[in-house]
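A single chain comes next, written as structure tokens; it is the form predicted alone.
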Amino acid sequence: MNTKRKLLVLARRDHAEAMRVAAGLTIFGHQVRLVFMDRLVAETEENAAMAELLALSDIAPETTVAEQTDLAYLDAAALGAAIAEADGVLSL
């Protein structure tokens, strides 16, 4: 039996919790994807620790806002074919 699960996690209203949650799923081997939403990812101490965590966990998170030209960016239908994909989805 393969307990190994695409995990998705929609970063919605905390930016650093999400991806501190998102880097710890990947302990278990999960595959986990991280979407960004809302708004820009904020220039702070806490979400720039974070951020390591995720280059350290081989994440490389996606966004849905435009503006936030650093990252891969998915429309409404790729992030629908995203949260489609996975095992689960996480709404943090």
Second form
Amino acid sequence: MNTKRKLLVLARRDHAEAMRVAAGLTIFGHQVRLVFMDRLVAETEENAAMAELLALSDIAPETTVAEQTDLAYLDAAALGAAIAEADGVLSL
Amino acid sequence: MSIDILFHVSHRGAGRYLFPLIAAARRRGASVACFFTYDGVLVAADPRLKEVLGDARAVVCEESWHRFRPGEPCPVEAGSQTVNSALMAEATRVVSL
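Let's see the other form, the form predicted in complex with the partner chain, since the form predicted alone is already up.
Starting with the chain above, the whole complex follows.
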């Protein structure tokens, strides 16, 4: 079996690692959503590099952090819907 | 080969859940595989893993292994996030630990 999945990556502990994993998951054609949680994404070189990787992977990250105004915001209901729609949820 | 359950391990403390879950799945005849990334790779270094895995596949993200266990030999198959993506395609269910 070789199936393209709808995957949701929750970026909690390490945003850069979550971005790396999310981008990698697209390699086999999976549809990947990435949601930053817990805090603002830090402006670091590592995060900037991984953000470029996301762009190359056609992933538009979202956030549950209201202060992160440059990204689409998911409230609790929207996050719940995203989880319900996903074939797999990865928490990093 | 299809995989009934893929365990995606990204936390160093996940072993306490992973090992009994693998054992339970195998008792029920379910096929399992594991992918370790971030500091979850430290779980792959636990000698109990091979005992519970049997012939199931376990892959460690090579980049994470080098980050958290620099200079040490990897005890299971070393791979990349490409392998992770491939495993997702083969798995019926994914459990994130």
